[in-house]
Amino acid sequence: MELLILNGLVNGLIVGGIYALVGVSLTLLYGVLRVVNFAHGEFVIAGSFLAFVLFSSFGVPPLLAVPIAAVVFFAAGWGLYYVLIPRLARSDDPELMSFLMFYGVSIAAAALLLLLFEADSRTIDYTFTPVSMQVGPIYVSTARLVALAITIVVSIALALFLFKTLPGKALRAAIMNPEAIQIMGVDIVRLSAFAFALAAALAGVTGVLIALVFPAFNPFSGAEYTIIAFIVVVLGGLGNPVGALLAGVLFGLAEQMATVFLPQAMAQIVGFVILVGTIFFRPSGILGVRFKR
């Protein structure tokens, strides 16, 4: 039992790790921009089909598809932006319509991964030599424990980037108070194309990492990463990209130990329970934190 649990917490902080970035990209959308990316599941998929394109057509290893992946999202981010984005600003109620359009985008994208890569669920056929490491008294697979350590510099790299540049520190500025950083001159337009690209670079990064942990991923994916984004956008605190760090970690680790100690069906249903926990006791997120609107 102490092996499982053991295990259980050790791919908990692994998933947990892909699942705080998946929240941290869209929170930075709803924090900047007031979007709710409904596609933004889609946008993870497709960095996991980008990344079995370039392994299996180029022999490109995962590794280097990760740099690949950010520079190609980031750059349909900030194109997207701009096709997007500016038309939703002249509607009255811009967070509902934003939620219609991308509503419509994730089916469209879904619909154009299907036609490009049909309903079979595809792999990454490559292995890391060793196949496994030993972490105390269990073993863990070698391409999981690359991604967590990809998702620790990620990880890092943000927060520097966020709380150390300036940025950085105009993009948290942005989420506390929209209004007041363009009266300080920031151009919020070009701010809030940045940080769509931004987001749409780190669900790139995230779907490559997906596809190294996870055996499988289809055009049918996106949804369920969908869900597990708003689950810890939720839980972290709207707006909030270090709640929702800290919230991805934590429920990767409720999700894995409750297969530990539920049966499968009921293991399916901890983050469902959660977010309504969270909605019920406290709303603002596990960090309490509320943001000016």
Given for the second form:
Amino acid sequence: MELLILNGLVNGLIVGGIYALVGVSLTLLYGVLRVVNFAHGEFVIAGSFLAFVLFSSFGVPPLLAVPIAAVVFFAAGWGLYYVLIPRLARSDDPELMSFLMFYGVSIAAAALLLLLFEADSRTIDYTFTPVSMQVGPIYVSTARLVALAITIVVSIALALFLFKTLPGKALRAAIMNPEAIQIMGVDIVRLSAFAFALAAALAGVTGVLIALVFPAFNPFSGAEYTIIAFIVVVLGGLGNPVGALLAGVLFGLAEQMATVFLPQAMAQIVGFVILVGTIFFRPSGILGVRFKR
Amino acid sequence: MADAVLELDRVDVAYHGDIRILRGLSLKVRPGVITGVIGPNGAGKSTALKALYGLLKPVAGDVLIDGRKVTGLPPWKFIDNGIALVPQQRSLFNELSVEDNLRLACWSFRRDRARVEQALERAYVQFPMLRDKRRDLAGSMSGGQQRFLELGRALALRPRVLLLDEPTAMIAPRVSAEIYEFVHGLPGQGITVLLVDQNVRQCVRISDHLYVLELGQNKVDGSARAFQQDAGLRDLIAEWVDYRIDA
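Form predicted on its own already given; the form predicted together with its partner chain follows:
Complete assembly follows, chain above in first position.
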């Protein structure tokens, strides 16, 4: 039993780290742009497919796919921002419209992935040597440990950026007070494009990690990650990046521990219980910072 | 030189397509003096200021800087033109330190370290309290201190024009008096001021030129002296803003 619990904890951390990244990118988008990205899961899964193509067609190992995905998705996000958001800004209720628009983008993106890769589940056949490592009394696959290490590095880099650099502080300032940041002479359009690109880059990197951690993915896996992202964002408090990181890890741990203690079918609903519970009892998220609209 | 550093020329502003908040409003910010804007609640004072600063786009009419049409210029370009705004709603970033709030105001020249340090120093000299609190979170300060941080932040950039929207709303009376004295002294430092205010008495006292707005339109305007001396104008203001100006 102790081994099972220990296993649950380690895997909870690994999976939770991925959930944290999925959530933090979505919460940045909402915080800065007030855009509800219902296509976030598809962005993430597109990252998994990028890693798949890089490895199966060009022999690029997943570790190298991480920086490539970051660059490719950053550029794609920057472009997509200018295609999508200015249209959105002209509507009477951009926030609500963003939800509908990105729902459409989500369907279109899933369809595009289906067209390119067909409905089969894909997996990356890359194996690290050694295949697994001993962590205390248990064995964990090297791929999962590598993913955890990357998650930690990315999270620390992101936190340093947001809290120690002026552009990072400007991003947080835009979340705190979107009108005031413009008065400071900050071009909110460029800053928003950057936030969109950064969120896309994080989503792409997360996709590569998902390809490492989970056995398989297909063009329809996106929706699942969108739901997870929303749970994490609500749990962490809307627009709160630190909250999202913590909430992702908490959610991953809860989900994995649930598989230890609860029957399989019950474990599935843990996420929704957390989501509903948060909305009922702690609507401003675990860190309790009230979000100013 | 144009007779106004900043100007609204027959501006209409509408929300949701057809609800007109401003109708043909014209307003000139005259150089070197304090221009006051008063009027009852809902007269469109804050809307006029937002239109002046590019935060709202007019559906008709023009915004001019130094006589040049700049209608549609986004708000982040105004600071480059030497025009700073302290809005009515708190414009601080509560979870950033006082110093980070000041540094963000230096965004457009953030790579010029010497200039940034100069700007910080200017704010600290103007309001020494800010230096003591520079590592505190902006949101942890009192209302009056926050207002001084906003003023210090705007003035650190050495603007030639400062737009103020109800600078003493929700501020304790003693601190209010201090703020009005400070604003009154700004033209002496070469700074042109536009003051939008609910506090008619103080606004009339320190302004050189006054606009009275009503229902998004110009009601009347003239020199503050005329407002103070002309009994007819006094009664008019008393009627429109429900406040009597003491002669």
